[in-house]
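Take a look at this one chain, the form predicted on its own, written out in structure tokens.
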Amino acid sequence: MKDRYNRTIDYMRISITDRCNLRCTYCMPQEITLTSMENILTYEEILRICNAAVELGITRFKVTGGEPLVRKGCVTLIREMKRIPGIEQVTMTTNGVLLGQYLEELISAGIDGINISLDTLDADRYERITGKNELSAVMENIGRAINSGIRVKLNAVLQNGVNEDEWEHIALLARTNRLDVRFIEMMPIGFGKNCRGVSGRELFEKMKTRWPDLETVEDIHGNGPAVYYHVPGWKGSIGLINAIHGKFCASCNRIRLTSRGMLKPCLCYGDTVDLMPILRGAAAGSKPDGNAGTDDMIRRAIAEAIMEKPAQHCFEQKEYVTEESQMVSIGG
């Protein structure tokens, strides 16, 4: 389906929980209030939304959290999503802590790719950033995922005064491993508004100085807005997602679904379309004729959210950002 700016929307990010086993400072501060389970979408409801989305031309899905693997039955959900006719791809974003425990099951379920968050290679810094001493487990699970043959991407967020000096060491993981190392600019959402992120443009200049033969990769590596680069002789690639200093809104192809059933047309703004009243029979003034009528209402609500996508975000002007939730509540 195309939005009003003629962009094809074929990708949905689905947050299945706002719970996480880490406490990254810019994503999920300790004092955050979690949503009660009765107010979280059930897996059956998520599958109904996926079926409706496919009918509108959305064929690629990303399962996110919080941390999706902390929710019991996550692998089963992915397996069921892969069985829906028309779905071309199901991937996941995880912090990697529990990945080793579920990797074989995920592969058996048909997962198409796994993104793993990794902001530092230093154990002490990892604990300061995440609140947990889990770096060794994450690194082991990254290695297992690479060795399995599944497509792996690492997501790193650099912050001035925190981990900005590690960019080269993190990037070098792509030299000997078949994976994509992506550096994502800090999003000014939730606690992230108070963090000093590293500019992707600044990072690119450092990369060009360090590796003068750095070349742009033309082939597509996924559904996201990353621009990829390759150093001759390396097994993997480096990606930059410059949300602030390199707007990619003209090619945005996504819509987000929060664990509370809210469709978000754009990460930057607080505007949502609420699917919960439809799914649970409380839509004002509506009496859908059984499942068929409800499914039609879901399709129309998704179409409404797509048509409400704005022309562009305003992350470079924080005073105009209207999203007030923490990132963990949105799903990234």
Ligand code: SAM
Given for the second form:
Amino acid sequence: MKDRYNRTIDYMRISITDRCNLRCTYCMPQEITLTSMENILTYEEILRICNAAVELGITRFKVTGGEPLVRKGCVTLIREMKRIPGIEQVTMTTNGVLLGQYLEELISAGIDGINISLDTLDADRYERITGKNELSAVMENIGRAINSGIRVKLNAVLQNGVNEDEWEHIALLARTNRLDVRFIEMMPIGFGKNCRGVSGRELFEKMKTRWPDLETVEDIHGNGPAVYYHVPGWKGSIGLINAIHGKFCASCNRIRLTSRGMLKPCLCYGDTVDLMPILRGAAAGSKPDGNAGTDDMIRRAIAEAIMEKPAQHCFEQKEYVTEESQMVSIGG
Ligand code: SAM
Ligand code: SF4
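Having seen the form predicted on its own, the form predicted together with the ligand:
Following is the full complex, with the preceding chain placed first.
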């Protein structure tokens, strides 16, 4: 459906857990208070929401986390989502640590693409950034994912003084591999507020200097705001997601669902529409029961969240950002 700024909203990001097996410095560097399992949407509830969302024209879904693969049954959820008539695409964002274990099952469940987060190619740095010594496992899993033929995108967040010097090496992964390497600007959400991200515009200037024949890719590669570039002869492309310096709100197509059942109209603001009272007939924490509201009520709540989407974010003015949750519980 269209929101009040005439934007078509056809994409939903679903965070299925706020738990994670890594501790990325800008996302969840230390333990946060995790939501108890009874306050997390069950898979049945998520599927109900997906069914309602499809009727409003939301046809593409991203499963995210925390780390989605740490939640038991994640593959079954994806299989069930793929069975919902009208759903055109289900993809996932993962840190890749457990991907090797689930890759075949994910593919047989029908997953349409996998985004893998990778901020560095250096093992020591990887451990400093994520708190875990998992780079070799992730690299191996990226290789396996590429070889499987599934569409793979890598997501890198560059930070000054941390990994900004690796932009070229990370980008070069797209030279010999059929994948998209995307650089995402650090957003002032949660721990990210105190990090010094790298401007995508500056990065673009460096890219043009380094590869003067860099060309803009016109065809749409995904659901999001990335602008893609291609160097002649390369197998893959480079994407820039300039959340701060390239405001793309006019073409925003998405809505987010947190694992606690909150619909988020915009990443930047704390406003939510709570689906729990409709799903459970009472507040979060209560068991799903026969008091639950109707599918029509779920649809109306999703439509309400869509209509509440603001015209734009205000990441460039941190003092107006009202979202107080950590990114780990929103899902990126
Ligand atoms: N655990 C999964 C992963 O790492 O891909 C999925 C969840 S994670 C929150 C999704 C994406 O958000 C990751 O690519 C991560 O780098 C990114 N992210 C986390 N905090 C961010 C921030 N403050 N600004 C920009 N991207 C952020
Ligand atoms: Fe976990 Fe992903 Fe956040 Fe890193 S970015 S802490 S892998 S949720």
